[in-house]
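Next up: a single chain in structure tokens, the form predicted alone.
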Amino acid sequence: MLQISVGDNDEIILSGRFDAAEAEKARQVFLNLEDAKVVDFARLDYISSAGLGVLLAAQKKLSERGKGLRLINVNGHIRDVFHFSGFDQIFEIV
């Protein structure tokens, strides 16, 4: 189960599970940006190609307006995912 909250410098909190039983849920949340955000990956356990895909969507929205996603706290399976796909190439992940 995904879990989504706002931390206290206004970053976007991931916890548990981003799969395609949640994609929805993060759609509505990463789709609706309107501004650069953090997002915190320490207490997100996995990503599948479906969570990919609504973090991709949001970063083209936001890149059309100069701005975008900065990943922080990913782990080294989490990050081996975004290695593999490219998508490390797409983001800022610190």
Contents of the next structure:
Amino acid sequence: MLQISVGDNDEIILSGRFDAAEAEKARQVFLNLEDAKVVDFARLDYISSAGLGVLLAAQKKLSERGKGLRLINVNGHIRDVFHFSGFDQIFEIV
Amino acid sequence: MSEEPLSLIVPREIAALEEINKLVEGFYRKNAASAPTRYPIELALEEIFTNMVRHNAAGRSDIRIELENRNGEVVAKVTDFDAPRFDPLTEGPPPGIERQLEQRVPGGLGIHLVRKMMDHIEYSHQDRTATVTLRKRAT
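Having seen the form predicted alone, the form predicted together with the partner chain:
Following is the full complex, with the preceding chain placed first.
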């Protein structure tokens, strides 16, 4: 299960598993973003290419307005997945 | 220690990932020493399985997932019993990881990640049965 919530500073908090079975739910949220956003990965256990596809689509849409996603607390295997995908070049990861 | 493989037959639909994850969970409960391979194996199974579901939606069989510990090496197999010959390892789209954001497309990324995270991947096809075998050691 993937849970998507909004934190105290208006950041998006992801927790659980961001896989192909959950990607559609996340797509609804991410593709409706109209402004720059911080996404907190601290509680996310897992992401696959399906999850990356949603983030990529959101980043592309936001970049047309000169905005983007800022990803925080990206650790362990998830950081590896971002690196292998070249996503560390197209997202601000702190 | 080698044991009998754990095996699961699932329908050709993305929602079956939940069942596959339960199989993975059960496997790593019994094979705690292999824990470092869990994320890579989980991801590889998802990518190969979802590829089969999406690119062979017309297939009429279910799909089999197997997991085995062979002397410390985790061996995972995904078998589609009704598939045309299509080797995702050599015939899929390039991941384009070097591209700028505007040119990036999601296709090919899954297989690219599997290649990066597995020690060994193999595709075989015979009599409409396609099998992808994945291997990963804990160290």
